[in-house]
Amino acid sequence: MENLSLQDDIPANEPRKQRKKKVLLMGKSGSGKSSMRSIIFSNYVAKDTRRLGATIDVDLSHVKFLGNLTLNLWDCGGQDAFMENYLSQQRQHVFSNVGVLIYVFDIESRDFDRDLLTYRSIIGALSQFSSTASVYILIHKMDLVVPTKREDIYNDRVDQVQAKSDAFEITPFATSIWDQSLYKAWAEIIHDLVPNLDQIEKHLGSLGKIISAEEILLFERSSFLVVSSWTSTIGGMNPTTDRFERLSNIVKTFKQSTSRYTGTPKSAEQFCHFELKMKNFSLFIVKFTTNTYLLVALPPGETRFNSALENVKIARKEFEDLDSPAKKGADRGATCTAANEA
């Protein structure tokens, strides 16, 4: 293998700070925030979700991403009397330092209007405390509208937020906790979130190459989004422009699988290393880092395989450096202690 070397991007004496990014994740009671946080960072199917109760106040959870960064995110309860205490007397602790707004809107909800003026006063408030924040809206509950009507009413409620966002300027996904859109939406927001994003790209790009892979992905461990990619020429031309996030739903839901089965916990590693050959392809999923996991995608062919295999695990010590919050001692690493090989 080629030297794939990240020593000039990290000076050795110099220490990776932990970042720590503040999310709000808001929208009225019963849009479904608390049902898409529930899946993807603890292991729920759609179908659990249904035993979720309301938020009460604020839900603070802690949630790893890349080791050295941190969100800290913030479920608001969205019940009226909630609402109004968000914008009075908590108007400066709930939003100063915010790094990202997320905000919900029920498709199905009956008085949008009236929701509309309450993401204003969100807006108005996030203006005042933290005007660089960005600003990501989920028009949620996709699924309950007609198909051929969807992206008619889906472009009308943007254009409306969009009017009522002042100086933000939003970035709107279509998104139901039934398919993979909502693995599409939350990997884009981490992926602007991700600290030392271009360096990761940059050597995931030259891996690919020295493999010979017509695509890389790099999954997040407990979420399993997609937080970088990598694809060639010829696997550019794939047709399936939504296969990330499909990968990222058929994926969980394998590791989900593996739980049930093996009597293991959901939010422990159910596997190290998976394979599938076909005939037109092969590819393998591997443990990478600490904290990530890597799909490889190639033509078919017991050598490639084999050597790409192989090279993938020489350049995991090369990746692990980016994914951690300081430079690492000897007693630290990655481990993959119980995992149950597919």
The other form holds:
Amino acid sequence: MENLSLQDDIPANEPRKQRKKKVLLMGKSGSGKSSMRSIIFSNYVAKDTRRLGATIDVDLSHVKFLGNLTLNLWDCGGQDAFMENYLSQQRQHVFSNVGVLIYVFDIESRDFDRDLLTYRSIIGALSQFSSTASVYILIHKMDLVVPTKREDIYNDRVDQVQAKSDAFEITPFATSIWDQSLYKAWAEIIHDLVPNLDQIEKHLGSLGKIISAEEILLFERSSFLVVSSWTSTIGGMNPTTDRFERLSNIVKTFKQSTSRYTGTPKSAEQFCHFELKMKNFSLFIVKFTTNTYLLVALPPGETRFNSALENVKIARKEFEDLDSPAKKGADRGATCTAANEA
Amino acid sequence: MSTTSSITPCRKPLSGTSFIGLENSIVNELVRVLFVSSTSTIRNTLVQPIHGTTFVAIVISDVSYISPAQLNIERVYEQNRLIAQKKDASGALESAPVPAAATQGKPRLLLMGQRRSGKSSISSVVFHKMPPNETLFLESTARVQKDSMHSFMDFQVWDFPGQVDFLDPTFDLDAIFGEIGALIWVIDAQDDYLEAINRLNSTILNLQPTYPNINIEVFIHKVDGLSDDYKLDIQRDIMQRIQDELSDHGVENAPINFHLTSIYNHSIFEAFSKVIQKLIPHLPTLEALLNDLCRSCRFEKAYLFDVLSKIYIATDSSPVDMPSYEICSDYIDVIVDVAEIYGWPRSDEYIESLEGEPWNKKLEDQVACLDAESAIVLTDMKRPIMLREVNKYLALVAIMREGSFEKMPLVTMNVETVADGLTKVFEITKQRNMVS
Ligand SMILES: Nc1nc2c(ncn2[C@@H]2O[C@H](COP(=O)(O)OP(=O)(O)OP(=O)(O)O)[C@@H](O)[C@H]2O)c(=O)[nH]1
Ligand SMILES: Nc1nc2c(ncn2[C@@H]2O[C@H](COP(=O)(O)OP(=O)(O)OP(=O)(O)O)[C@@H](O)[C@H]2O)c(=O)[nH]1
Ligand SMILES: [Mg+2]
Ligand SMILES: [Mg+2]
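Form predicted together with the partner chain structure, per the form predicted alone context:
Full complex below, order starting with the chain above.
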């Protein structure tokens, strides 16, 4: 992750502007912004975040994502002096061209009213320069609240935040770095940013039907967030409703183990094929396109499994073009047609 | 995970590959010889794979030995018999109860040590899957907590209150130490341990005359956060103090083992693995089967795991290294977690539809194996790790050599044979225990 100064950020004439969305990550100092960012995008585990220092000014990171998307993430240090600066001198620079604002509230904060005031000013600046931005509210560090009180406190906070959000339609989440709730929130945020997603979803659906899968999930390679999914009617009866974020958590945790075992960096790919055959289902996760992994859950059966695996290999080419459209050249078109005929 | 059931493999080896490896009959023979013969004659089966040909070489050597565990258990039985006899001789008609049949072959692990040394934490983390940081909220134990573990082998874990003086004459020593498998003495390495050692010494000296064969396992515990040098220093110091005291009282070579442990990493599971392995009477058979498997499938390392506790109960004879144990153990977590997410019961109609056109086959005939099978290929050096459920409690996990995933169909067949063999070993032992 680079730590660039703000001035030399976006070149004067950025050619593909709509693809370079700005994602602002804001909230009071110590609320957990950098912690989340490090877990989702830099393969930290929760306890590593204790080592993080306060962010000075803005930490900028360019995260390459599928669909040729470069996530332009601004992790804005939350100390008062910085906040004032964003709202005054740097106002236009920070708040123009924002695709998404993620605002983090620390559940433990002793002065929620004051947090709301700051939020109010941020919303003011946002409506001035990027009135079409989406706003996500994370009520964070939920692990610090007694489980029985979580829902009430969360609802109360969300109501108060909504009241201060002007015309913005907020999407709230309860999060903690100590469980999978973090993955749920970030998967939905990312989901809204990826281009071609409806097309990808359509393709997943037809692939799923061909191989009679119960469920197909598309994971982004490094964050292992579920960016797209398709579920059959039967698959939809799965009683584990938080399974997407649980799977992200399971795989990311195991990647920590493999990184320790192989001595390769955590950011490295770690594995390319995983399969599990049980009495009542089978499943595989394979390296799919440049930026993705694919999970397929199927009914049991050796033949079904093998043919699904073959079909996924064939479909790979087609998805590769949706993943990185820019790479599409003259020869690519031919490959694409061949794949369609197959 | 599923229970054991008969397996109808319908997996065919890929065309052009030949099948190398153990044959069912050999394993059966091995198992039969080992467990029917009363002389504990071990027959060593060597299976040598040769590329491209089907070649099974068997070297049977007559090596006669008894495993330390068998020896140990036999000694304990002998000890019990003698004690019972003594009591009989003293004339009391209402003599000591002969160990009940139900507790026969159910070794007992006793957790003892000072207060707050971590006994309950250990038992909760290893046998009840408690996350380590939640042990902070455990309360001090007031009464002996007896846990019965029904796993690949039935055993009991007794968690003692720290301050109880069970050498007090009002305690029925025999009720505590009679059926013992091991006495685990927990010492808090982050605290002053002199008092703990004094109590351990007097316990050993008190037990020696009556129970000379008790395995004493000293867990030098809470070593997380201590440097490697410091850990070894402490271990040396503790060993020295115990040895000095015992030899002052004329006790030499008491069976005492030392382990450096912490609930915050895999070390506690490793230590338990070693303790439990001493209680498994057929360990050499298991090891022989795993050695064969490693040779025939070219595995780097193979572990037989108790899935619930993630203790490994056997491994091949190549040296155990923590990293390979850890990755295999973490891999079991992945399988258990994923199975929990997708293993929900499907409706009968749905299953019927899966068995209809175009398959026209029962689902159990569509799968190659009714037990869980899994593999993962690491990007680094293309090293696969494979897992195979053996029965309700056990799973085989092995690290394969780089680039060997292509040979998976072959490997799977060999593994299947060995898994069958392992299942039989455990069935036979269970029967034997019930008979005795
Ligand atoms: N209990 C708990 N602690 C958290 C959680 N998320 C973050 N933390 C802790 O909060 C502390 C501060 O986190 P940071 O991520 O550095 O906070 P920040 O919002 O980036 O702060 P600034 O950079 O100053 O704006 C760290 O010690 C984290 O370990 C959470 O979900 N639960
Ligand atoms: N750092 C560290 N702390 C541990 C470890 N194991 C246990 N503890 C802590 O030690 C404390 C005491 O643990 P217990 O398991 O209740 O101790 P006990 O031996 O059962 O105590 P009594 O029941 O009173 O005899 C708890 O706060 C545990 O969190 C360890 O491996 N490392
Ligand atoms: Mg920060
Ligand atoms: Mg206790």
